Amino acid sequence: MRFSHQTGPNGPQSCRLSVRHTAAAVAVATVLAGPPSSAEPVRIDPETGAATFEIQAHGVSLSLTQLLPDQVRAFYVARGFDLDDADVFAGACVYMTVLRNDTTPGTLDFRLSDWEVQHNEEVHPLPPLDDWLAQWTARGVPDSARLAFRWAQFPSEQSYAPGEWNQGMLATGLPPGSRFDLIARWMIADQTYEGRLDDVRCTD
């Protein structure tokens, strides 16, 4: 995981926290310039085995928690999706995503269209919410089920005052078992920040 702060007329300044982990252990290396940062790279739910990848820096918290395909499938079938349609989303490497403005000096603004996934040495955007909604319309998913889907997703863009936060489902569109890096970007007081979660794992 890395967190960088890009600002100033004379070029970028950075505050980065890098984390790499293996099955046996987690190695943490930090290079800091500016306010202190902290991260707990992976937490494992003892009941489900789902992993949470997270970072905390400059008063902002970002986390991705694996959602098991069975969890996602059951959630949407209960809200009016048929099994085939629910399977499409359940197999798209879905996470419960939380972004918090804990203690920043101003409003946090973000757009998911500025976030990227790095996978197999290629960088691409996250699947847009509108693309999912268009697919559900084409597949004949009922209006009520599409509305439930929309409200369950992490917002496409949002502003959070200090103390505000939100959560929702976020799909990477990657196959099960994939590993990727997430590059997230946001603005605080006209300054651009970038948070990076490295070696995030999709469930098998």
Second form
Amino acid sequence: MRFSHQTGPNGPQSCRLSVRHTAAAVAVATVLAGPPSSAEPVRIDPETGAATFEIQAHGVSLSLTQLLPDQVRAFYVARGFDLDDADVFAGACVYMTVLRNDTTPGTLDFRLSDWEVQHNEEVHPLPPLDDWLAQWTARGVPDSARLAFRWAQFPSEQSYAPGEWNQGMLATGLPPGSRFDLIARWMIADQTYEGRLDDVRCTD
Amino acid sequence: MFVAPIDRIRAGLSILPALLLCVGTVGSVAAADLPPLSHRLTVIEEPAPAPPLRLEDIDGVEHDLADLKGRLVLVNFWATWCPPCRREMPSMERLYRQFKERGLTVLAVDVGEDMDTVFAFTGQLDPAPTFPLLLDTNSQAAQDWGVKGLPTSFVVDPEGRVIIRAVGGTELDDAAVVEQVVPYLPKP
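Here we have the form predicted on its own; I need the corresponding form predicted in complex with its partner chain.
Now the full complex is given, and it begins with the chain already shown.
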């Protein structure tokens, strides 16, 4: 696990949290973690094995908890997707994502189009919501099911005053079994901040 | 379309869906693991007139925000599958019971679901909601109000202006929240 903090007068404020093995992560964090950011313990769901990856940086907290393909499939089939259609999204490494403005001095603004995943030394944008919706339209997914899909996703863009937050699904578009870094970016008072979750696992 | 003036703000098919999003209802996920509800509202510095809101509730009764001038109205956008929405709903009912006689109205707008789904859900709540549950089946109202994620709540003052916003699940009867709301209740 690596934890570092970089500050520059004009560049992005960056906080990096790398998690490779849970036990090692906790042990090393004890030694290296320090202000202004600290790593939350990684949680493992005892029933599903799904891990939660968390970071708190610059008054903002971000967490990813994997939603296993069976869970994603069941959710959308229950809301009107055919199994084949639900399978498409279930296979895209989906995470329950929580972003919260805990204590920033001003309003936080973000756009998911500014976020990236780094996988196999390549950087990719996150699949846009509009692309998913267009795909469901092309596949004949019913309107009500597409509506459920749209509102269940983590917002494509949002503004948070201190205390505000959202929880929603975020698909990386990577195949199950992938390991990747998530690079999240947000703006506060015209300053760009960056939070990284490194070596996130997508269990298949 | 109404856009909240954020720059002016100061301050298995039964259990698997639950596992997916409704983590609060699943025993394997400890309460301590849930994202905490917020305990504050965001006051809008320069309030703007509220967008129109006229929808039917689950009993088929139409509600029009325009008819509620003179009352303080909490408009809450939610969905049954949304974990923070479910978690904040009991606190909204407690807030409503505490202040309805003093002029508070709550309109809970379900986004994108049908009457049967919402009706079945209300039986699971304690306390059960006694305020109207409106149906925004095509999510047009949510879009008109500039909602980007669920839950999102707005407080509309007796003059029909949006004065407070809350994005994300909020403990709506928390003392700090009540302290923010009470000054805007209609004067006796």
